[in-house]
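Have a look below at one chain only, the form predicted alone, in structure tokens format.
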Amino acid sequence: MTAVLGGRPEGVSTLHFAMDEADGIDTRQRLVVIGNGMAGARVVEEVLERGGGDQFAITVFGEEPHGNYNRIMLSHVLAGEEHEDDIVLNSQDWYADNGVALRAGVRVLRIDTHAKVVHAADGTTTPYDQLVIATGSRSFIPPMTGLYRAEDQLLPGVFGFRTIDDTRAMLAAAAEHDKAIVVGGGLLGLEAARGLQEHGLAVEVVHAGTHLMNQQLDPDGGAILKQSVEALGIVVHLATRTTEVIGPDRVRGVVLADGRAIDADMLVIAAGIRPVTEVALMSGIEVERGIVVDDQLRTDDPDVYAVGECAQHRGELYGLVAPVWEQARVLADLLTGTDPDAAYHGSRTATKLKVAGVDVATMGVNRPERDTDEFLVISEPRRGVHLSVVVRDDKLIGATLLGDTRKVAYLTQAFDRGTPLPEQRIKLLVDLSDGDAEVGVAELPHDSQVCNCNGVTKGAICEAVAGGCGSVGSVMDKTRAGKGCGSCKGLVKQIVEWAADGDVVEDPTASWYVPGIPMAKPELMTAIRERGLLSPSAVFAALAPGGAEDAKSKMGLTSLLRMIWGKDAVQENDAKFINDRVHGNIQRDGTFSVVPQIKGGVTTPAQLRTIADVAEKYEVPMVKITGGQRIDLLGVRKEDLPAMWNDLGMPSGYAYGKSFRTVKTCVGSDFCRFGLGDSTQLGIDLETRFQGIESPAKMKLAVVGCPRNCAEAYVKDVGVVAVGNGKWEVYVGGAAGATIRKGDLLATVDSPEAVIELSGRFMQYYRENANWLERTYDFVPRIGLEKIKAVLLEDSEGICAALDENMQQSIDAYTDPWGQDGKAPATPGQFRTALPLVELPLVPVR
């Protein structure tokens, strides 16, 4: 079953009705939005802040089973940078709580504009007084040769990239696959290859353009962009287009126009989008590009409205958000009567995004149009650094900013205000007072626009520090600046400690381990310990403000006190991640993964033929080497999983949770004539004694028998390199997966047991002071190298035997969870058959 983002258990929204106190009847009018897209649950937010809720009874239907959220971050989910948690703009709680019926999954087939009736899919109709169409668009596929299997349905492994549900299935491929071709070098192309890249797979993309950007940039900014793309590792094809998907069960490669043909694992295809008009069509309603609105956002139908991706406005089409939400704006201003005589007149576009790690900004056009326009450029290729404005008539038309946006704020005023624009041209793009950033901001006029997509300008954010929000995030709560696509949260950020003339108050909730309670980590540990609090919903009860239970943190509390109380700790199902509920990696169609544990690489024949009679038995759809050095049995079906594990008579390899994963390794000296120390061994010592302990963040490690590390310890987050007379050094903080760094090398010790010791100790150190889900590479440059090495070589802090002690109650506490659930099953509902009843698995099976 798809999980549903922003949902409640029941999946859709309770109902809430004003009824007239005499007769019980709704004298209210009846407001439908077909589309709980950012445009369509935008226009019921700005009608409720305007009292409508007691004017409309309001439905939206969304054809996905979520609830809002915030698109444009996708590619940070993607890219892992967001928890899609943490895109959700309004849950379905929300609209329950505001008296909205919400019909999550369910799509509209046409409107009866005569009777006033909306037709859906599941067969209901429901009457409106007035209805807003905010449908939004689609992602095109361009034509290509074996691109479709039947019935239209993509061929596996080719993805479009619009919905939360596409990113999922993109992160679960990527966790599966090596290599992907993104087709389409603009914006989101660019986006989905380098949050694919930040997930190993090697990506290449291919653009029919002859620069990337094209709609945006220029050729010499279009060709800088590339300069700096490739120089992150990705190989881009420009001014050829994919003709051909190889398959034929699954994508293989592509073939592009010249007849080169490219292997690759995954297909994305991020080639532009296309308004959704269906709805529109059926209905009769007057559709060109998009569906036709006038300045009152009004189709041909008088009750009848449309906003956003679907709409088109005098000729344009619009696909950023700051347009969407201001034609919302003028909509609610219409519905509720606050203002009968708005109207939208379009929008003068304005972006600053980080394009695949490269920061640009683009507004107007992007060239001189006629012979009399100024054009000034600076363009430095070396430093990926490209400048341009174009100036008309002594007013700035254009500008384009590629890797230097330090003059974005000031443009974006000349560009939206027409204000007077410096004799000295060079101005508008160097600061010639060497840019400092707070006379940057001290020159913005009051009413310049900060945040685009919400409308708040410099203003409204001095009046909210002057109003006594004293920081960062509470002036991001009062104005919604920053709340879109969030590409000025460092203007914000400037503006509020100008205003606040430094007396900024850093946002509590940065400092806090778990966004629920209000506490930092070690002090959060502390009244724990004080308290004597063993479950997440005790914690809450204890801690978190009116006792509040708070969804986002209960997988960090579960780990937490896993760490602090050992097998002491009470288990609470609906406080784990599914993964750590069934013990398997989740896959995209719904069954799991089953990685057996294999200490250090090493088996033997007996465990391989077990594994493959059990896989033969349950008709496993794929049995795969991982990069771990295990055994993957992929596409199990949740019922099929204590049965599994008991034929297996193995334990977990924990290849799913936040914990200790596995132990890589190479032959060492037994076998290697580099061998310098018997490394295989030492891993299975490593493996045996930290099996399954919990972890901020999942922890992986290596040890290699002499520094030519074929077991790659240099990027592990510890890693253990024996180099010679005896003696081993330990790395820590390393990566080798979505952030790539060597780690630092903590000590060299003299024995095994040394390297036990203090790997121990390390691990807890990083298990106590962790953020959640920091991991090593992170926590380490956090800390500090120095730090690390004082506390835990030369116990600066006298914590080194609490810290030992403390690992091994977690050891201590340590039991097979195959073991135990699989006899004895958590909750009733554990291994039940996952809903909806489809044949699983899903996946191709070889």
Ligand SMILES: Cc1cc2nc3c(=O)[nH]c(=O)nc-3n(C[C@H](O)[C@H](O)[C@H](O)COP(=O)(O)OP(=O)(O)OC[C@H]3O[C@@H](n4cnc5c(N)ncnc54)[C@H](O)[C@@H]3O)c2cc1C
The other form holds:
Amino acid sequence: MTAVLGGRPEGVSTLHFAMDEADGIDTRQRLVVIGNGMAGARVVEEVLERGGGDQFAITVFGEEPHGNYNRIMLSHVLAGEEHEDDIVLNSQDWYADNGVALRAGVRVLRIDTHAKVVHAADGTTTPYDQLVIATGSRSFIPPMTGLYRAEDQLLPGVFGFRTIDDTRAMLAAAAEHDKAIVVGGGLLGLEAARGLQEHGLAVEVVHAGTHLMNQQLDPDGGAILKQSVEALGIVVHLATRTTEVIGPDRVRGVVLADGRAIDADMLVIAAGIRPVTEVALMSGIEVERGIVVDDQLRTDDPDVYAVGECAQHRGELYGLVAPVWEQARVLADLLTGTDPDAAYHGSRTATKLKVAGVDVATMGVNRPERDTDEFLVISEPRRGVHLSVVVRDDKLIGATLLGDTRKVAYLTQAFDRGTPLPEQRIKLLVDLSDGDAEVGVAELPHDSQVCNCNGVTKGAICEAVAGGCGSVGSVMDKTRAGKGCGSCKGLVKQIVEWAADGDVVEDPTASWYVPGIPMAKPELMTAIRERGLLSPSAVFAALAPGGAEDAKSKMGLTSLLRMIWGKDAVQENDAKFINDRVHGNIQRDGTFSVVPQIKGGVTTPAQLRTIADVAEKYEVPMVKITGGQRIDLLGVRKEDLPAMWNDLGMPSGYAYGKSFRTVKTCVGSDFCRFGLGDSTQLGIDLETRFQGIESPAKMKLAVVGCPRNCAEAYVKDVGVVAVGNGKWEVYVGGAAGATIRKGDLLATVDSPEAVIELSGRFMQYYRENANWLERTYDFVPRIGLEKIKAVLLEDSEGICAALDENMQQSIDAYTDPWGQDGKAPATPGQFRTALPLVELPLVPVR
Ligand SMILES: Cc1cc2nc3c(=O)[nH]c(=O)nc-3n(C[C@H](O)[C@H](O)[C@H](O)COP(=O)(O)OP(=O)(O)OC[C@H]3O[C@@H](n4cnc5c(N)ncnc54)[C@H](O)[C@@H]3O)c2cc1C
Ligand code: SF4
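Next up, can you give the form predicted together with this ligand of this protein, since the form predicted alone came first?
The complete assembly is shown below, putting the previous chain first.
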């Protein structure tokens, strides 16, 4: 039996909770809801909130066999960021507890509006006094040759993206396949593409529009978004369609309208949605594109209403949840008589792309429509930033935030509430520190909607705080605010702090090392050591609530276990990133890069000759000198990796892992006339000692022969600078990537040996105390330089010997992965062909 979301007792196919009819007669009206999705369930919640449980005997039909879940979170489930149990909104128990009869897994076929009964596919008839249709939408499947195996039966490997069952099927397929095509470059398509990529698949998006997210973005914004999506490694084809699916037994690829064929083993269709209107059509209720409703959300039958994506109001169809919340409130007011004059006048919609690493938020229009509209644009294609606002009559009527969504909460309030705008319009997009504050949370009206995804108002957040929720996390759990696209989290935090008058308890989860195990890192490490837990699955079984495995926690645990147990840690391949599984960095076309170890950036003619021979033998498309002074062979097929490593006869240069990466060096005192120390030798020695050790995030090092800093040591995780008289400065916590930070001077020491000892001690302290994925540039300021100095230089906690010992254990456990897995792959598929690959443009020879 398929697992049912929301806790159905095993073996029960349909739940029907009859109300307690102690008096023998139930005088309540019968309210029947068709559709147990976000709209249907919300109407029931709102009705109950208004005391409707005394007025109505409520029955809900849901074609899906589950309780009610948060559909918008499916993207997070697909990406492995949320577990499906965490997206349940109302479990089956909730319906029982509220006296609502849930007919889960039962499809309604038609309504007899004269007899006022609903006919369901299980043969039952259910009478109603008031009826709500909330049947939502389904994925639109565009016509393509070869798409169906039999009538209505999609070819194996083809998926829609609408339900939890679609998501489960995609996750199962993703575990077995290498390459996916996603049809549709809108919000859903991009979220599906990124989600699949998170499982190691090479992904290509085929989009009929001339730019991505063309419903929300203008062409300039779309072009910048394409750039950002491609930077993630997702290939994008614009202005073309898939016309044919290559089969015949399962998906093997697609043919595009321009004749190109692309091989793939999964095809995900996210090309739009269509309202589900069959029940209404079969029942003689007026349907155009959707079920036609008036401002009271009433259809042309006075006792039948429609809400959500199936409803067409004033000619508009909606594909987002914010209108669902508004419609549900109005309908509940009307049904319960709380406000007989309640009316729905349409919704203003805002969207946010839920793709990690690509920030997009849009609302309203994306360009001026009238001569008098004000239009402000800040576009920085190089940084992937495109911001714009449209103002009409002093009101915000549209905003686009791409690459920088810091102003989204503020703009959403201005857009939704029509709050006054700053005289200097630029302040809508950037912060100018002239002391003028934005509208503070104190001034926000109580009924102002803060979380659009879950329809949570400022008032509800304040009530949660007043009701005893002391932390931001507990308020989010209680109200669901911030649990959708996440763009309102900052505002939710501000409101909680304001409502609690600053008396906010820190979230316990904030200190957990990984989300799936409720322990801070030191506590977790102690428990792992005491219980002798050697593998991620053993850790979950022993320490996770209910023994539940958590995908988001696996990689962090694998790294931690390697650090604690060295070679005794048990490796589980599904608990590693794709890069760590094949010891190479995955590229945007699905190939890998091979970076052999060149310690300190110092090589020899013999090494160069070998690399050249290998590059020629395997027809490597690009040979590139990296920023870390290594040689990168790019475009290598997965199945060629073991043979290439063998031919190279060089160890891995670790250009892919969350681990010690490289030590960059300058030429130093051997050749440079300014050189005050032998930076190259020290760099080589550091790399020899610490090669490959796992860490919470990558560690990049550099050594320079004088403060002229030719190899950028000041901006490395650990940077070493010769300052004369045999002395060396050791800097920690530097960065020169998306974040730029000069490292902090940890100490000046007297010898290369002292540099090696201190660097090793710092790295071990970082390994043992940093959060998963926390780089040193966050770690050092978080812990504080003074404390780090006290611990590492004065041994204030008496742990220096243990740090040195633990580091030595990791060093002893080092084995070159390239020498191992090639001979005996960890799994049969470890180096299975990833073909067919995407053709990349030829790189011009300069
Ligand atoms: C992956 C994904 C991500 C999304 N992300 C966002 C987002 O970030 N922001 C946003 O605003 N929106 C997002 N959405 C859209 C949002 O989920 C929808 O707007 C919302 O679910 C609409 O609610 P609804 O109740 O109208 O439809 P649904 O939630 O689809 O519910 C309809 C229900 O009716 C049932 N049903 C249909 N016919 C029958 C029948 N004959 N008998 C019984 N039951 C029936 C269906 O099985 C379904 O369970 C996303 C959607 C998806 C799929
Ligand atoms: S950092 Fe100093 S020693 Fe090194 S190359 Fe530059 S000038 Fe020469």
